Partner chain sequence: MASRPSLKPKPKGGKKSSSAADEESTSATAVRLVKEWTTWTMKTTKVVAHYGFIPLIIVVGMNSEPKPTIAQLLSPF
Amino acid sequence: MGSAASHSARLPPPPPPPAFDAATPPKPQEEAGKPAAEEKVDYMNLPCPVPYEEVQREAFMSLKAEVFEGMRLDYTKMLNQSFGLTHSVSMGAVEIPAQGSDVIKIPHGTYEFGANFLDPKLVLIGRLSQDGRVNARVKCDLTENLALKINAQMTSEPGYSQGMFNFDYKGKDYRSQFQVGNNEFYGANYIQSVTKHLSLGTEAFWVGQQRKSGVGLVARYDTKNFVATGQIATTGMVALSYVQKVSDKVSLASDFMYNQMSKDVTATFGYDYMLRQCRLRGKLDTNGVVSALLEERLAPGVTLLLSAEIDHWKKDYKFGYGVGIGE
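In the form predicted in complex with its partner chain, the structure of this chain alone:
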């Protein structure tokens, strides 16, 4: 939140509207009428903000790359423009949480069959793994502004399935979302564009079975060259991130996370090179973790994946390689 406040103080030509709160855009006529040094900002035509869960999207793209261990093979077959099947084989190791600083790994092989249907109005993604777990995602545009998203993991064992229904409403310069999940989870969030670059949002959730609830606030300031976000919640979590787009091909990101309940502090620095034939992402952590992921397009339809993660603190080394076939 500190970074967001300092950025908003540096807003150039239009004077920031006096005494506004995050929920209501300021009065149009006075602001649009005032001639500005660079451009007029019409506060009634602000762009729609990014969805609440994607507020830290740029930081996650660079910093939360999916490193893996072992061998991975992904085959995608598109039957027509919108329908495709995927087969994914992975042979690697799974970590078992153990007392002490030892890391125990068990070899684990999986096969996953997937079907995707992508339509402008309806997206259906299903994944079935060899142990009977089905992972289902549905996104349906009920009307132009209202969308329904369903995300579910279903297992053969009773009681381990999870599901979440999200209703998203997109307004002119705001978005709101209502979530219902199993274990009596209810959540709602709302994000509003306050100026051309700044958007503020808030969320609240309630878990019925554990009688827990929380409230959170988020702020995002994005320009052509950088994106800064700040997030704070009553669960004791503070997360700040900053992503700078150095050029079309390079972007650098940094992230700071503080969890007050577990007194966990982590800072991460990462880079993302998007080149013509490959994409290289790497990051360095204050937990002593260095990781990198390379995706290289060897030929149209063939992708090579190389992944490495070295945890110097726990002496845990993970290296993986994989091939992806298909678009």
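Which structure goes with the form predicted alone, now that we have seen the form predicted in complex with its partner chain?
Here we give the lone chain, stripped of any partners or molecules.
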């Protein structure tokens, strides 16, 4: 009886073993403590760099806003998807040289008529002012990688007309350009991507009429958060720029310019703030010049411009407002 009772009162079976995932949980702390593997550079698949003349384009857009004085009205009328006409009227002042730091301004007004032809492979832009000055720009894609650019300015004053032909070639990870212009100007530049973020370039030019030549070097480091550039030339010019992308809408920029020939040194600090309906750009340089430009979109096809520039050293103050109509 005792043996039967003992067999009937057996202990329950042990619980099943835990699942494999629960038995071997991940160790995020240990994984995070391990050093990340360095990203290898694929030198056979580097990105194509920006054109040589646009190496400092982020700093240029933030620090070189087109401020103006007086009143400006721009009207654009698109006749079809490719062709449009423009009318521009401005009333302001023209500065003339004066002795000392005084600034002499003479009231001046201009009217400019323009025509634009925009096509994926051909762009034609022309401007004609009331004083007979003609400006023309042409961009034509000859092949998938080769493009021709023409810039011309014709005036009635002798010696002020200019023309330039640019042949741009875009490679897989490099760009090259050859230039021919009046006054026996010949130039060439080349820029190459060295890594995913770093590109290096060089340029050379010759002006036969003035018997002048020069060689330049440039470097650009571009990431998602900042862009840094450096440029030096045998003409005595040194240019440095840095643009920090604070967010998708805010950028802070600075540049440093040194001219050995004139011994001029200038440092500039600026900002570029883009909102849903407006864009605000401003800067301050070591010459005591403060400027700002506001572009406010009032309605579809209507833009308000407010411009201001104050030069404390020369006591020169410029304020302007304008309206742009048309897309």
